[in-house]
Each structure stands twice: as C-alpha cells, then as structure tokens.
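Only one chain is given next, in structure tokens, and it is the form predicted alone.
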Amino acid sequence: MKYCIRSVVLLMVAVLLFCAPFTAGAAPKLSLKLGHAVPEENAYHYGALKFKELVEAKTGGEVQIDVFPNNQLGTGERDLLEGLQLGTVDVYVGSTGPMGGFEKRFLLFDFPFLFKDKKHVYSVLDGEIGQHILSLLGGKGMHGLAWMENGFRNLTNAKRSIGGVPDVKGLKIRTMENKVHMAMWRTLGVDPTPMAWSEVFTALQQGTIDGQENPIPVIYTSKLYEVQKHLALTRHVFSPAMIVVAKTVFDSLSQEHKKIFEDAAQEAALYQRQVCDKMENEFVDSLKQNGMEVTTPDLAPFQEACKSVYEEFRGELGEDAGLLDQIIAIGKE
C-alpha cells in the first residue's frame, strides 16, 4: 500500500513539472524594453504604461513590455532613438525633436508658430500628413505607431522677465539637438545651446546656461521652479511626440500582434494627450504657486522675426516642402 501511494505522489509531482511551463505564470513568449527620457512623473510615463497595459492584455501575456523610465538606457532622446536601431532599446516613447538628424521631413513640424492650437495640431498629425510622415521612419530602422504630445514649448529663464523679442537677445538658452530649433532662437538673438535633457538642471544650477524651453509639464516635473525664476508662455513650437518600435521588432510579430500594437498605440496615445492637456492646465498655477513669475508676451513680433527660418529650412524639406502650405492652410480653416 505504502508503494502504490508513493508512486500517485511521484506520478503527481511528475505531471505537474510537466503542465508547468504552461500555466498563467509562464514565461511571455517575447520580453521588450520601452525607453523614455523623463521621470515618472512626466505624460510620456503615463502613456508608457498605458501602452504597456495594453499589448500585455491584448496578448494574453505573450508579449511582456517593461518601462525605463528617466534616461535608464540612454543619455538622451537621440540615444534611445539611436538604440532602437542598435538592438538595445525596443520601444521608444518621447520627442520628435531630434528625428530630424535622422529624416530630415521630420523637422516639418519644428519650423516656428506653425500651429495655432490643439485643434490644429491633431488635424494634422492624425491626417494623411501625419501618417505620411510616420510612414518615413521604415528607411531608419524604425516602425512608426502613433502621435503623442508634449504640449506647446515655451521659454524659462533665471534673469529676467521676457515681455517681447528685445528681453530675450543674449539670454544663453538650452535646446534640443535641432538645426530648425537653434536657427529660431539665433533669430530672436539667443545663443541656443544643445545639451542632453539628463544635464540640463545642474546647467541651470551652476548657471552654465541662463535657461531653457519646453512645455509645461516638463517644466513642472523636472522641477525647473527651483532653478528659474521667470516663465514666458511664448507656445513657439509645438512638440509631437511618438510611441515608435525597432522596425525588427516589428517585422518578427504575427499579423495579430502587429495589429495589437497598432491599435495599443493608438489608444495609449489619446490617453496620454488627456494626461498632458490636464497637466498643462493646472501646472502654470503650481509653478506660480512654486515662486515663477510668469508673462504672456505680444507673440506677433517673434512670428514676425521667424519668418526668415522657413526660407531658410524649406529646402530640406525636399519634396515635401509643399506639406508646410498645407499645414498653414489647415490652420485657416
């Protein structure tokens, strides 16, 4: 008796080490790295797991996706742009900023004051330009998935309050690594000066450079209040931004799970546009409540200096240089 119970425990045991690969907590079929550059505070974080929400559900766990957030695997957007092409990162959330010193079509959106609201921007970026334009990054090693945001720009500094075009000439300001970027502020009189978001607030600290731009949220997560005192709600360029996969990556899914992806994306992305509009809102009231004086100064005088960045870029943009009338003419409408 004692034998026969034995063997039912061994043959027991024995059946499930073996069902045991197979159960819920098995091993995802496929383990992805999502990268972004800001702390978690920020939109991109929200849309980050959103996404990552998503796909795992939609997948049953198939496929597992796990976020680093604040630069973990790049000193900057352009490294985990450039690692999606390298093999090291698999998904990118964040900026288009630096897109353009890899297709240069994607500094459509950097040119000065091109959109006037939200309204705009998305009639673009969700039309046929936008999906055009995503389109381009297949030639790079990438696989473009939807557009999110970062909200309209705007400029901080820690010497003195910005009213129109004359109080920002001299001022030494950090920018993105973006020719169109740099050409507007060397316009208006800045000495713009590229530097990896991940240095930017020691910079502010030591008084390295006087000040940078970005939207609002970023201002306000990145705790920028602590370092500058004047805000200038200046909306010069609005910044998209990207749910982006390594074109690898992307090609070795099944037809269902690319069509997850897609359809992840897309909802990640209109969610996180909600988190980013609800931040904008109420950040410039925490940041005033945080001690920065903040000005709304007579944009007409920066359009009208800028005007000389789009003689100057238009070329680059090739055979779609004509994308930048239809832009202007969607704002009309």
Ligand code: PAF
The other form holds:
Amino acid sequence: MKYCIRSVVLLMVAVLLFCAPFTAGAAPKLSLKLGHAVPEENAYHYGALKFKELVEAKTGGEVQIDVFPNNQLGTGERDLLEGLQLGTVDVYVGSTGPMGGFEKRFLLFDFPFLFKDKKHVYSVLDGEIGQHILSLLGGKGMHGLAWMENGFRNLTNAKRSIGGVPDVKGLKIRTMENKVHMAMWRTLGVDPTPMAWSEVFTALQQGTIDGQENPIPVIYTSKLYEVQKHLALTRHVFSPAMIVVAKTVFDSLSQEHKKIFEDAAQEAALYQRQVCDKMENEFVDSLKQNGMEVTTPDLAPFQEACKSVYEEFRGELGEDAGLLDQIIAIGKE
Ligand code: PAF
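The form predicted alone done, now the form predicted together with this ligand:
The next block holds the full complex; its first chain is the one shown before.
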C-alpha cells in the first residue's frame, strides 16, 4: 500500500512536470534588452512597449523583450547605438542624431529647415529615400526596422526671449553629437556644445550651458521647464527616430520571427508617431502652464542664415548628395 501511494505521487509529479510548459506558457527562448534615452512618459516608451507587446504575443512568448528607459543601458543615444554593436543592447529606439558619426550619409536628415511639415517628412521616410537610408545600418552591425519620430526641434534657454536671429547670438547651447547641427548653430552665432543627453538636465541646472534644443515631447516629459524659462518654436530640424535591432540578433532569428519583428516594428512605429504628434500639439500649452514663455520667431531670417550649411556639408553625403535635392523637390509637390 505504502509503495502504491508513492507510485501514485511520483506519477502525479511526472504528469505535472510534463504539463507545466503547456499550462504556464512557454519559457522564452530569447530575452532581449531594448534601450532608449528618455523618460517613460515620452512617446518612445509607448512605441517600445507596443513593439514588445506585439513581438511577445506573435512569437507565443518565445521572444521576450525587456524595456529599459531613461538611459539605463547607456549615457545617451551614441552610447546606446555603440551598445548595439558591442552586444550590450539588443534593440534601440531613438533619434538619428548621432548616426552621422557612424555613417555619414545619415547626415542627410540633419540639414536645417529641410522638412516643411510631417506630410513631407513621411513621404520621404516611408518612400525609397527612407528605406535606402535605413538599409545603410546593415553595414554598421545594425538592422533598421522602422521609422518612428522624435519631432521638430525647438530652442529653449534660460537667458532671454528669442524673437529673431540677433537674440540667439552668444548663447551656449547643448546640441546632439552631430556636426551639421553644430555648424548650423555656429552660423547663427551660437556656441554649440555637444553633450550626452544624460548630462543635459544637470548642465542646465548648474548653468554650464544656457540652453538646448529638442522637440516639444522631450522638453515636456524631461521637465526642462524646471530649468529653462524661454521656448522659441524654431522647428529648425526634424528629428526622425528609428527602431533598430542588433544585426547579430536579427540574423539569428528564424524567417518567421524576422517577419514578426518587421511587422511589429511597422505597427509600433505608426502608433508611436500618433502618440508623438499628439504630444507635440498638446504640450506647448502644458509648458506655458509650467511657466515657460513661448515665442514664435519669423523663421525666414534663420533659414537664410543657414543656407551656407548646405554648401558646407553637401559633400559629406558623397554619392547620395542628390537625395538632398530630391527631398527639397518632394516638399514642393
Ligand atoms: O537631444 C537628444 O539627445 C535627443 O533628441 C533625445 C532627447 C535623446 C531624444 O531622442
């Protein structure tokens, strides 16, 4: 009898162990780390969570994605992109800002006042030009999945109200690590100071820089109104964002999972763009409510002053220099 009970118990344990994977859901075969540089309130995070949700659901839990916001995996976007190459980051959601340092032809989107509006932006990014630029990541150990967005960049500073070009002269402004952006500000008489994003809030707080430039969702969700009084709606550069996976990771996926990643990224990108656009429209008022003074300077003198940047950097685009004219022409359609 004693042996009989023992056999029944052993049998039950064996059945439970056998059934566990089916009842509790399959354990992930692949766990990936997704990193971005901004707070959880930012549209990047919404896009990242949507990508995670879709990939995990469509792979039946075989691929798990953990999202690390707020520069937890690096000091800023250049560092996160380097992490993709080194294997410390598997998936990146972020701007193209530092990409010109990896592949010069990415500088294409950094020319000042290149994009008129979002319609112009997405006819370029969702067309052949966008696909071509995204494909250049392949040569850099990365695989570009889809275009998200950061938004049009605007200037903030702690010193004075900006009504026109003379007002920006002499300001010390943090820029991304991007030589076209830096040249643009230099042309306008600004002292451009490139810096990793994780250092910017403290630098603004301590007054080692006077200002910075970023899209409205970043300015609001990173609470820059606590350290910046003046916002000028300069919309000087459109900042595209991308969802990128490390090439080694992407290459290791089955065909079925590759397709799931691509579809999930497209769907998450469309969702993220909507969230970002809504934030861009709504958060100007929120910034005013938080004490910022907002100006809308006449942009024509800024555009005129920045023309020299086109001549200075066109050559850096090499065989793709003609794409600059194509983008301008698309804006006129
Ligand atoms: O200014 C930057 O570095 C970027 O715009 C940011 C804030 C990391 C978002 O992409």
